[in-house]
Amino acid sequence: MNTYDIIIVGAGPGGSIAAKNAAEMGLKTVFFERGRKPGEKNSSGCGLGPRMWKDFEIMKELTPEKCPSMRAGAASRNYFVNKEDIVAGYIMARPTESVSYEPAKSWITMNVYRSEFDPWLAEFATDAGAELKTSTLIVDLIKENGKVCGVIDEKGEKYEASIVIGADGVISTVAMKSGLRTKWAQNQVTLVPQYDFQAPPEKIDDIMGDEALGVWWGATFPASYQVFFRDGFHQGLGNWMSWWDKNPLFYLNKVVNLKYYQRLLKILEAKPRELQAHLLPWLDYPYNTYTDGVILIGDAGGFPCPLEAEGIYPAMITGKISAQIAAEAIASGDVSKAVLHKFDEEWQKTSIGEEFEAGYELWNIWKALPFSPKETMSWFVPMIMEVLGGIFDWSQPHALRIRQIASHVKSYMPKATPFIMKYVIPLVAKTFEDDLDKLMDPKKIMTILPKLLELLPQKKRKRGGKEK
């Protein structure tokens, strides 16, 4: 029997951070990777948020020498595609003035390939003294008196430890074998296919500039994301398992076959490199994240962001917390769920917990907007483009054009109003619940309203010329 203090199943970002922190606290630690090396899986790359540089000192050591695919996303482009599959318009976005720290003021994401990032991160754990076992698939748990006390690999090898941390992704063996979960419901997990393209770095630099992100908002397909790296990019989309009425590739191909997209592929000299697909949990709130001798982190625990399902940062935060809670439990001699409950208490105090405070409202509005193309995006795209694009139209005098735009936008109100009432108002109420009384103070409204009315002209004035 191989004996350790902590066993971590999974050597992705969450598992590596958990292993690093556990080893640094002097615990005998092992973490398992089913691939030949960390990052060897069917998922090309990711965007790393600025919060990682703020909360993890090691991120300052990430350089192009360590991860040659690195590309900073200082700008993102949002494409709006109408029912005729025409790009009706787009918006460029950069970090805004309200952003409060570096590097968030300089870029939105730092994009890297997982095949480079994951091994780099795992090395911090092995340098701290954690043992990494690759090409090892964990298939079961060891239990004594109903409590988890170790794992078993596919060759029948047994490993014993006081605590097992499940960092083994969406289809978590640790979660299922421990009884914390059987499987996700169809409205809790998404299927995400994506194409990975190779493109010359000089073409990406010349044509895209400092753009490294793209979101394609479609009226005929779910929202699709585009992430640029130094020598390539991937294009993917996803939706909840309960949504698909056709093969997911049908919808991804709609994006790639857009006339605008084909032009982009041509000028970038891009070539398809790999077809990928993976599952991703997407919950409004994590649940059942611990039991006797077990803690679930990252995707295994359902921690991806409730709005856009970004999972690397939540995995690293929960990995760090799980190691600390495990160390305290081992030191106390009590690894029961009554003690490990502190894991939930601690992650809820972090920015992850703050994110999930409005988890249901965020999850609900996102599911009903970009991931409901036929029901919502079919009217949202033309409405938003009427507002953003119509004002620059020279077909009529500008004042008349504004009235036309207002009238046309009004025609969407029968669909927009119920959406706002059902999804937007609850999100605003939840986000500003501490200040809602101040925002909606009737006395203030009654004070401001007369002043606004005074500004309105009493009658249409004749313009131009001098009074005689």
Second form
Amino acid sequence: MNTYDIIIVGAGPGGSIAAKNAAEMGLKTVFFERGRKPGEKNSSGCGLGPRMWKDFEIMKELTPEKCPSMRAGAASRNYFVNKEDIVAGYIMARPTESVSYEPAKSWITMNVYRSEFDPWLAEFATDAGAELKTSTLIVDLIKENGKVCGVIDEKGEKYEASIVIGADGVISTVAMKSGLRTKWAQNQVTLVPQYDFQAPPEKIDDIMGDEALGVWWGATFPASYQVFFRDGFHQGLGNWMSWWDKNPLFYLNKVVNLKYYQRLLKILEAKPRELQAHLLPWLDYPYNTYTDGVILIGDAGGFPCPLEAEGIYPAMITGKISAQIAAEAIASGDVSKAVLHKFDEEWQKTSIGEEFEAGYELWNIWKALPFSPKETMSWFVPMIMEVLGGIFDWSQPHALRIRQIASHVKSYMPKATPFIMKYVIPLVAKTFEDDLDKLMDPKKIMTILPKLLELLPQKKRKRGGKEK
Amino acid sequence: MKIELENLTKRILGTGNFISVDRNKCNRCGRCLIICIMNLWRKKDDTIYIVDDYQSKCLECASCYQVCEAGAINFQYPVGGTGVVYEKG
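Now that the form predicted on its own has been shown, please provide the structure of the form predicted together with the partner chain.
Below, the chain from earlier opens the complete complex, with every other chain and molecule after it.
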């Protein structure tokens, strides 16, 4: 028997931060990785947010020498693709004036390949004294009187500890064997297929400039993300398990085969390099994250952001908190569920907790918009483009065009208004709480909105050409 | 543009069997046939099965396991240090 204070199953960002912090607090720590090295089983979750540089001092040590793929950029581009699979327009955006701190003012995301980032992070844990066991799959838990007190690997080797942290991702052995949950429901998990394309770094820099992220909003495919690294990029998309009516690659290939996209591949001199697929938990709120002697963090605990599924930062935050709570529980000699409840209290106080305060509304709007291409994006894209496309258009006198555009946008209202009522207003109301509850009362808006639309003038009085 | 999927993912041999079907539990809903990116599931007569050489093609995403509401598909990650290696993940 191998005895430790704390066992962490998984050496992704959550597991490594938990291991680092546990070891630094003097706990005898071991963490397990089923790959030959951390990160080689992970795909995507490749965007590091600026919050990480604020909350984790070690991030300042991430350099291209340690992580050659790293590429940060200030710009993101939203492509709008219509029912005919034509890129009807796009919006490029940079950090706005209201963004309040560095590095968020300078870039929106730092993109890294996990095969480089995860080992880099794990080294902080091993440097702090945690023991890393690679090529080791944990298949079961040891229980005594029904309470978890260790883990068993595939070779039957046993490891004992006061606390086991489940950092083992979406199909979490720790979660399921501890009885915290069975597998996720179909609407709690997304399937994400993804291509990696290689492209010369200078081509990426010349053509994309400081764009770090593209999102392809489609009327015939779920929103597809494009993430740029130093010498390549990912193109992937996802949706809940129950959504797919065809092989998921059918939809991803639709993006890749857009004429616009093919042109982009050509000028970037890009070639497919790797095919990846993974499941990603996407919950409106994490639940059942702890029990006697067990805490779940990161994907295993269902912590990815409920809006766009950022996973690394929530994993690191919950990893850090889990180590703190575990250390306190071990010191007190009580690792029961009643004590580990503090884990939930603590993460709820962080920015992750704040994110999940509007979790249901965020989850819901994502489901209704990018994850419902045929139902929503099919009118959303032409509606947005009606407005944007009208900015430069001399097909008619401009005032007439404005009236035509307004009238056309009005034709989308039977679809747009229920959508706004059902998904947008609850989110706005939740975000601003009581202040807007009164102002945004759906009944009030419904009485005003049609009248406002009616007020749009149909004809314009003639001005020039005074009679002599 | 047709992307050739063969050889787009690196693998280390020796995974052993890590996916199996319990024919008694399977209700033949066919979700696994649709969801599998590598198209590794087959239906013949009234039986659903995974192709013999799945170990050399599977992406280990566990979608088949996750999508199976009948609980008929057993999935356990491959032996430590084997299976899919994502170098650019």
